[in-house]
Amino acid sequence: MRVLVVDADPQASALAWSNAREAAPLFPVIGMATPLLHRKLPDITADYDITLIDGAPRASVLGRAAILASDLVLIPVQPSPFDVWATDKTEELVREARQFKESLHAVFAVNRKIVNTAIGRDIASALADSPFPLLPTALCQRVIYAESAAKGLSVIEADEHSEAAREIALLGSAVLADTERLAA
């Protein structure tokens, strides 16, 4: 599949990650932290099968533009009361965006779950009242994420047999399955 990553976060983390690579990039990463993202992006993405938008971490004008440019909003949430409480603002942005784009879909993805902890196990029940489903795969807190990011690598490139690589593959499969279900 032809993939494009759009860095719509003023921190430009995806661009920094891509620029840290020594090898040729697996896919292009472009910066586009603009409130007009949803208007400019369709012309740019026409030649790609999948476009991933790395949005700003807080509910903002940039977040709103990224949501409006999306078909599926993947909302990362850490297993922490603070993160769960903060999802309200993102949920509100998605509800607002659905007034203009009824087909917009959103899901939660657990990120930085600490293995074998009560708070890690309880995240599903903490999100039970949310209007959006929780993907079945969680990304756990693992050193390889930071180590591979510093080198501009994906965790699959860094160690294809690692637990992190398995989690990323499962997350990708879950997102693609959700996308295909919506398209059907």
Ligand SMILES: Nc1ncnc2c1ncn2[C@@H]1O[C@H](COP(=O)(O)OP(=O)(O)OP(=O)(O)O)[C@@H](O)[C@H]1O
Given for the second form:
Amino acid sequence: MRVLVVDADPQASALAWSNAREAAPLFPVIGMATPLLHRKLPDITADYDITLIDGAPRASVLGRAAILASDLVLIPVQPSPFDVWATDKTEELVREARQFKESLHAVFAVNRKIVNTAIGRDIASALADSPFPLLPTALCQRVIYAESAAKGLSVIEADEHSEAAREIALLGSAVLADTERLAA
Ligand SMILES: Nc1ncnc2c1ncn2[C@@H]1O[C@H](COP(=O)(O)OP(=O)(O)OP(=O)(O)O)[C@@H](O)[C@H]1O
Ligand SMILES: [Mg+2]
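Could you present the same protein in the form predicted in complex with this ligand, rather than the form predicted alone shown above?
Zooming out: every chain and molecule, the one shown earlier first.
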């Protein structure tokens, strides 16, 4: 697939990741931390199958623009009640954006789950009240994410047989399946 990554967060972590990379790029990464992202992006994305936007945190104008520019919003949530409470604002933004774009969809994905623990019952039940589903795959807390990022690598490149590579592939499949379902 032709993939584009758009860094829409002024913190520019995705850009820093791609700048740290010595190997040939896997896909282009461009910086576009602008509140007009949703207006500018359609001209740029026409040549790509998938555009991944790394959004700005919380309910900022930048976060709003990233949501408006999207078909599917992936909301990462850590398995802690504080994170679940903080999703209210994002949910609200998605609901607002839906007034302009009815087809907009959102899903939650757990990140930083501790290996060999269940996703807390509190998290699952707190998210059960949300209009958006929780993806059946979770990413665990693993040093390989930080180690590979420091070299501008994906975890699959860093160690294709790692648990991280396996869970990232599962997450990718789950997101693609949702994207295809939405496009159908
Ligand atoms: N699953 C994980 N395992 C280990 N470390 C992780 C994991 N996920 C994120 N981190 C680390 O946590 C820090 C913050 O991660 P990241 O930048 O992805 O968070 P973020 O939600 O995008 O933050 P922000 O909201 O500020 O953009 C980084 O140092 C990253 O390496
Ligand atoms: Mg970020």
